[in-house]
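What follows is one chain in structure tokens, specifically the form predicted on its own.
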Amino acid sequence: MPLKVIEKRDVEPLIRHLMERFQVVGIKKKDGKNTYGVIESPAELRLDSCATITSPKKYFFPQRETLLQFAVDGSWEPQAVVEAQPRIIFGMRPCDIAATWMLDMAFSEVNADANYLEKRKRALIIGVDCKEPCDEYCFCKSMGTLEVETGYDLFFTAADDTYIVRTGTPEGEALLGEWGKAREALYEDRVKLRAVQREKDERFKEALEFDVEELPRFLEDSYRSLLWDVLGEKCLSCGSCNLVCPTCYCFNVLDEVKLNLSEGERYRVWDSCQLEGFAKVATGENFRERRGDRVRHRFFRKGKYMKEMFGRFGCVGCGRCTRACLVHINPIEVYNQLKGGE
């Protein structure tokens, strides 16, 4: 796809143009912290910020989502509910783009999920490159998500007073074409882009002490390691890590009858493998009753199982789980300890 160039001063008019047709979501301030939210004014959008409390997955996979509505007495057929609207997520970072690809695979493989896929189909992703690490907790370079080549419709890289824009899909290219103020990139723009990418790569350091492709083997060899018991003693089983993770997609399904006792709905809510009741079955057995087993499952899921299922790691190195963890369990330290215990 061709490269385009947009002047930074033209970004605000571009956002206003997009807001006429789409709900625009981006990084904004809320209670003093960065989070993804609906943009009411172009001035709210913070393209220079990267670390956010939550990920943009909630716009494809809401925390609470109605799946169907039904009549208690069976007087009418249950009706599937699929809600989606045209939406642009402006400013998604490379790690979150990689995480969205993982969700695409999870919700389209085997049993396609109509609710997720309809939201995904009606959304466009405009990515924005990171200039420097979010903080000491991010390790996207080690996990291979510092750069992304696919998964976006447009991708902005800041270079002096311009944004050099990679077009990832025909829909993204058409979006710029309709707006009409993006010019074709010149040779000097391409040189500038390569220079910016080199400088960025130098700012990001490898956090892991080994090649990440070795991680599944380290995990397999550590299944009975005492490390999991040590982490289990620290872990509060609060599920905060799962709530902020951009690739967690476990959910629970519930039926609820309305107060009129004649209608009801089936809905799903996010669930967490770190909660004590997650692996409990109807007969009372709990397959992961011990906290250490639950912590181990989480790390195996991100560093081994998802890699085996989808060909990519379930951890994208965003660092959100470490920021949210009340007892400071840090995947960087855990992974490096696995290497040290080889």
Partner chain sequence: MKPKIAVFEFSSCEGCQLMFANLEAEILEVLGAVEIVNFREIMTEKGDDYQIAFVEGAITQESEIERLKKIREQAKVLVALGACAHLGGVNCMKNYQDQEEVRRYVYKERAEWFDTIPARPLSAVVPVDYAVPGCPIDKKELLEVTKSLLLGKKPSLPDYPVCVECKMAENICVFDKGMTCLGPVTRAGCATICPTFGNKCEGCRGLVDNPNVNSHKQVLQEHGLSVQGILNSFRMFEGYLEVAK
The other form holds:
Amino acid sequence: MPLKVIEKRDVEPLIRHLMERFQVVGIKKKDGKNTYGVIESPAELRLDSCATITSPKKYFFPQRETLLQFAVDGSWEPQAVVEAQPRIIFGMRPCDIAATWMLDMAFSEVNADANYLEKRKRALIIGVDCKEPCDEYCFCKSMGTLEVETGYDLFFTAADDTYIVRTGTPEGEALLGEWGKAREALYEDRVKLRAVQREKDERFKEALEFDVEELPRFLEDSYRSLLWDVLGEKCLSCGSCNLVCPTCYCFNVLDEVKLNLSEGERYRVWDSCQLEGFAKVATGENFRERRGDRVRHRFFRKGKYMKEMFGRFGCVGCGRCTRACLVHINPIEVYNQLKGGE
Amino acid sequence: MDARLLPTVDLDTIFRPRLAQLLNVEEMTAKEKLFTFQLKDGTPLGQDPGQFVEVSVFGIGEAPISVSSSPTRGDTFELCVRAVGNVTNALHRMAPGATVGIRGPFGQGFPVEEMRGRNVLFVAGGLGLVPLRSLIHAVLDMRQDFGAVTILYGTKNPSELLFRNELAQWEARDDVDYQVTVDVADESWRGNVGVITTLFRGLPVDPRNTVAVIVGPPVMYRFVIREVLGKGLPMGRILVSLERRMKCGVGKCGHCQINGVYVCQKGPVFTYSELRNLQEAI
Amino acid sequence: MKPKIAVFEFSSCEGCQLMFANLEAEILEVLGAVEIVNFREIMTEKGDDYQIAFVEGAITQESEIERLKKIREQAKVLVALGACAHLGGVNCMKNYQDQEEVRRYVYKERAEWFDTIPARPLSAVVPVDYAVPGCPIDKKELLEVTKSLLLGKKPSLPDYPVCVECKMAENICVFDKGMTCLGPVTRAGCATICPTFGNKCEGCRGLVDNPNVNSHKQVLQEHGLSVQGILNSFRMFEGYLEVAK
Ligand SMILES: Cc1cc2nc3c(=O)[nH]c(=O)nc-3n(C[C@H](O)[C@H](O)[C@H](O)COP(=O)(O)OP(=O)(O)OC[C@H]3O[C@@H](n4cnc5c(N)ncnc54)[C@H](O)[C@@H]3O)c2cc1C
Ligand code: SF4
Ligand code: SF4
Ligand code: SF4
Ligand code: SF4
Ligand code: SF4
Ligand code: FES
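Mind giving me the form predicted together with its partner chain, seeing as the form predicted on its own was just shown?
Starting with the chain above, the whole complex follows.
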């Protein structure tokens, strides 16, 4: 795929151009923190910011999403609801692009989930490279997600007064082609890109004290570790870690009827395996009753189960869960402690 | 992933139920009713014994329920439901003619083909008879294809016995060894008293050629599996059906997970050898 | 037959009354399925035939105990409406009393203030089937509960904490703004209204079923709250629980 170059000063016009045809979403400021939101004017978009509270997964898998419309008495065929609109996510970070890969796998495997996939397919992803770690919590480098080769339509890397743009798909290429202001990269640009990438890599430190490929084994060996009880005592079962995680995709399904009591909709909402009732059944049996068991389940999912299912880790090292956790349960510390054989 | 590599999907999604009509309701016990349904599009449900469906009572919600009837017996299907919560109580309030939604059948049922030619030892505890019944019917309908058939059934007390007519028929058959026990007897009870494991004493089991199929409440499994292992059965020929919280039934929502395994996908029927390394299973 | 709903009021604050008054029209008009037989002042408990009783307010006088028992006898379903009815305790008084009064109240000097019995939730007097928690109640939730009852569905309160809704709403956690918050142990369902508007959660909906109170206390301490401050923040709405212990 060709490499292109865009002058930084041309980015605003590009966004404006895209906004004419698409809903453009990206990172905006909210109360001094960052969140993904709809870009109303190009100046709002913060291509340099990262560490958003939640991940852009909400554009493919919203917090609440209608699945079905029905008549309470079943007098007409229930109608499946799939909402999707063309959209550009401008400024997705490498970690979130890697996380999107994971969600793509989860929602297309065996029973393809149209509600996710239609939104995903109608979205174009413009990635933006990180220059330095978002903060002390992220550990993307250790999880191998600091660089992504696929999963984007375009990918911007800042270099001096330009963005050097990798095109990942024909759609991405067409987007630039039709805009017309991107130029082909020259030899100097390639050199520059490599230099930027090298510098970037140096700024990121390894946070894991071992090769991440060993993680499933360490987890396996510590299934009965006391560490889970210790963490369980601290954990508030507040679910924040799951809700902000870009690879979590568990949900609950509920019915809501209209005021006429004769029609209604079925919807799904984000759920969290850390919540008390997640595995509880109507007879009162709770299959993951202890907090420590729930904490363990989360880490096993991220570091083992998803790897076994999909071939990649369910943690992309974005650090969101640590930022959100009031009792400082931090995956890197947990993983490193496991290695210590605790 | 490159969005072009994503599968094309049916916009008539995995979450849309088909409509089914309630044909008949039969009271089994104080808490359980047997419901007979037919899909409104006239097609048979197409279940394998041991599979389950997600039943919608629209406006209330969905619940996973085992199909209790065998595919060898006609185009209608039966669900036996205990009233415990919202959906199940709403079902209990329904009268023939009412409409529900059905998704599925889902999950992996019992491996009937692999069981052919073998002796079958059924062990049912309480509501566990409901999913087992579909397999028992299938086996009895193809009786000549199987070796010795033993059915052990236990409930807390006599009033909780399900499918009484059928129990009497099994009892009467020469080609079925049927034994029943209750934890606590009442005045009228003349049979065995004691937990289900007491039925294993002196029970003839040929470990070389028997498949054990065990379904019951979570507490039952550990003890019964120990008995069956004690009879010398290999772990791969011990089948169980597990219950977990389920929302989607199609491997997405995460609620049914046992360690790394989605019960709605890989189960609900498992061999004991599949479960042995899943610490959360039993 | 339309189910008949009656609404009763004990000692409650203006917030809850207002919320209900706003809803009256909606419930009456839109839910044509119900008939409201008793509404606040115009009620006489005896001999009325209603199936569902919504009861707001805490019990603060001997005479109210008798009245409530009569309501319980008549109603098939009794729903506690609002924090006062649901939790009793300090209930909605925080809205019009200053903090010092509230504190003295929970320090069991209430005799000075009320020539009555200690305020208590309905559930301390009669069995309560369901609750619409909150101070004031959330309109949407009240409608959901009403709809559920009419559909024969058990209205279920979320058994997870406010943080869940707060994270879904992508709020900035008020702990990050130097405040403290009871969200991690408080039952969700209010659409995290206080943190959404930059305020801390004061726990008006009561605790989740199994809160990790110890760990939460440590969090509060870490963020500068003294033990006394912690007690006070809990007593705001959990006052009755503590008195009951
Ligand atoms: C594979 C499978 C087969 C089952 N077969 C039968 C059967 O044949 N007959 C029968 O009476 N019961 C069966 N159950 C149990 C039945 O699913 C629950 O009793 C039922 O979901 C309770 O729903 P509710 O809405 O009435 O209860 P509520 O307490 O209102 O539950 C709310 C929701 O939680 C989930 N849930 C609660 N309990 C369970 C549970 N035990 N298992 C799974 N999800 C649960 C459901 O999504 C349910 O709708 C089966 C469960 C599974 C997993
Ligand atoms: S964010 Fe922290 S306290 Fe909350 S559930 Fe996750 S690990 Fe537990
Ligand atoms: S587990 Fe934590 S660090 Fe890993 S992807 Fe999820 S939120 Fe990010
Ligand atoms: S976690 Fe890594 S890849 Fe993700 S935004 Fe932060 S620095 Fe970038
Ligand atoms: S503001 Fe309160 S409710 Fe919201 S996340 Fe923080 S602690 Fe939880
Ligand atoms: S955020 Fe807390 S105090 Fe505010 S309404 Fe909700 S439960 Fe009540
Ligand atoms: S029931 Fe949803 S994943 Fe199994």
